[in-house]
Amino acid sequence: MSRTVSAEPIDSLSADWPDQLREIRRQLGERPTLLPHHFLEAVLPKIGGACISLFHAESWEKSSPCGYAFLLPRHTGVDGATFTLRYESVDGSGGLDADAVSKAVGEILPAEQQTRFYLPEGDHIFTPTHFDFDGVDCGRPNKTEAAEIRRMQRSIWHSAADGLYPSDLHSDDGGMGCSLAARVDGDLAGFLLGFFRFPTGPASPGLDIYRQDLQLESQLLAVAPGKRRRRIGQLLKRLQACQAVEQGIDLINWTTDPLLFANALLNFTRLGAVACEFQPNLYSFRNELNRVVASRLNLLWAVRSRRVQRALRFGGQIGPSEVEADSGLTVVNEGGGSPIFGAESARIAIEVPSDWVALQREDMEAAQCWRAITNRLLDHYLGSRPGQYYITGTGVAGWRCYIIGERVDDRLLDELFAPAE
């Protein structure tokens, strides 16, 4: 007979919301199939999700938790929003039943809302897709090349156990809202992952035209190295863009570092994305990417758009624009001194590294002032108020590099925003 199961949210408001995780990580121990610590900790919340504490319901005021249920957004349809349950039990706790579980997390959800269960470790199915993309074999992964993407993750960005998003994800029932492999010659040769997002706040202006209640967040794009001379990763997105039309969602928002230039270039110039929202120190970890504080920007992808369409039928013969010969532009740094906080003109161009890993990896000091400064810059000039600025595109100057800012108005908002035809 199971036993009956009482459930709690965990506030990921409150002050202390790191310091649980850890603990909840503490209890769980080292295991696959747990989400990274620096996902739960800044993006669950970000994308509508939500932690819950299970108990023994006859003894929950008096002991610890016997597992704990984390809440994917799955889809949101006419009969409300549904989540993915991933449920994690307690070493030593005693398993709970399913059912127990999906009952009592579904007594402290909205009426509105209502999960479905699922058991990470359990024996899953994976069916692996296959499209050409200019030579190079695009899908979903089978499960050998599901738990390559988690070996890849470790290589490329050195990440500790608690860093890696579990191979389970990429299965057919586990939820996530974008799981691509690029393969070439038979070999991973990337992949590109993703979770589905409900928003949690406003719309940003211009997009009343596009659905609002389901989104996609994409959180991790990689290329082998030796690859990357195929612009797999473009082609990865081009996957991800037409998939997530033929489900009906128009928006798809992910984050950048502001100081990788080749990023830039692909998400800006090569793929209209944009970018109005700056967060300072999104992510607390460390590894040999990001050396010093993990600034982000939030960017936006509205894939029906005009801007968006044409940048994917044309993005790979667009590079980025001369600085110089602007004459509507103002550079507003100089490396990582002499910031401009006055700009008033069209354009603005804010200066980064031409090679921002190798600068933390050999001179730490100067990559603080890099940082420094460009989060001072971006966090005064981005916005989507009138008069405030969109980073929209790339440009150079010899061999300096720049991220380029656009100010709002409302002709610039139908450039960024109208529909294609």
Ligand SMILES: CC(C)(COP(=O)(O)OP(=O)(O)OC[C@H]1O[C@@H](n2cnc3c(N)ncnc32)[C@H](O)[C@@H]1OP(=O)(O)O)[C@@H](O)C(=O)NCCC(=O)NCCS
Given for the second form:
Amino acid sequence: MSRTVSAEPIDSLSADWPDQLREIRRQLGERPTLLPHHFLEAVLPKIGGACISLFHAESWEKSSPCGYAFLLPRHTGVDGATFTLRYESVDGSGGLDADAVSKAVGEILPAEQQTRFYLPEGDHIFTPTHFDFDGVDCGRPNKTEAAEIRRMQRSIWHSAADGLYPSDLHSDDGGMGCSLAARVDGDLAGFLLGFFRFPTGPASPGLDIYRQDLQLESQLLAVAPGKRRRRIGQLLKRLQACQAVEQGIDLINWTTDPLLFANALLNFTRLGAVACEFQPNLYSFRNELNRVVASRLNLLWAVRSRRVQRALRFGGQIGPSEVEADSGLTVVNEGGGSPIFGAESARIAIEVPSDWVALQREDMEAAQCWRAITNRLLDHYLGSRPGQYYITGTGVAGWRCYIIGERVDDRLLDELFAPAE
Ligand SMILES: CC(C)(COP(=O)(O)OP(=O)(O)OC[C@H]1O[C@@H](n2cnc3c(N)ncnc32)[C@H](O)[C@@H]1OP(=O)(O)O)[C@@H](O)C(=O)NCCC(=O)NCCS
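Now the other one: the form predicted together with the ligand, given that the block above is the form predicted alone.
So here's everything in the complex, that chain up top.
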């Protein structure tokens, strides 16, 4: 007979949310099915997900949880919103059955929300797909590739075990919003993974024409070091956009380190994404690509917009603009110094290092200066209030590299977000 279960949500807004997550990880122990700590801490609340403690009902007031439910947005329909319920039981506390867990969680959710039970450690089916996309074999990974994706994440980011995404997420029932592998000569050459996202705040200006209730939150894009600069990253993003449009999803979100110039080229210039918000110190982790405070630009990719459709068609031929040839532009810093906070021109250029990963490795002091100055500038300039700017492009002046901001007004919003015909 199944045991009675009680459920209690954990408040992601409370100051001790990160500590509570660490305690949950301690109770559950190192297991490869656990979602990464930084994802749970910073991304889960942002995408409308939740973490719920589960107790044996007869003793819950005095006992510690016997398991946890991690709710990931899955889909929306006429019957409301559905979450994937990833159930993790605490070893030795007696497992709970699916019905008991689903019922307990259902009792604390609003009536229009439901869950789909999922046991991460279960024996899952992976159905690979294959599309020949500009000569590269792209599609959903098989089980072996799903495991390889985790290894590739570890080798590129040098992430600790608690920073790795579980490979079961790529299974047919894992509920991912996007799971793509790129293969070259049969070997994994890159991957892209993302989650569904329910809105947790108002739409940014100019975007209310697009579907809001279900979006994508793209989390990781990587290409194996030996396979870079062959447009594989770009291909994976293009396929993600095509699949989103087919699914009726209009908005894809992700974050990027503002100081990674190569990524800025890809995101703004080649793909047509736009950064409307800035989050200083988003993640507490440190790894190979994040040796100093991990600040992030929030990117928006309105995949049905004229701008993005044009970028997807012609973006491969567009390069960074020439900063010195632009009379309507103010350069607001020089490396990690000389910040200017009073610019009012149509465009601003924020200088970023030409190779941020190498700079972090070779000169920590200089890297920290770059981060501090660009954090202050982005905090000041980025946003939709009158006089603020969105980051929309990249620029160069000789060997110097820049990200370019455009002053927000109705004309810009139309240019950035008007739908394609
Ligand atoms: C970012 C990354 C996924 C790009 O993959 P990729 O397959 O090499 O990218 P593409 O070949 O599609 O490049 C697209 C454009 O981005 C720009 N770009 C990419 N890498 C660049 C580099 N090292 N230097 C300058 N520009 C670069 C270029 O404009 C390039 O187009 P081009 O070659 O026609 O000039 C890859 O470098 C990577 O895995 N990096 C480490 C992980 C990471 O930062 N992931 C993204 C954040 S989750």
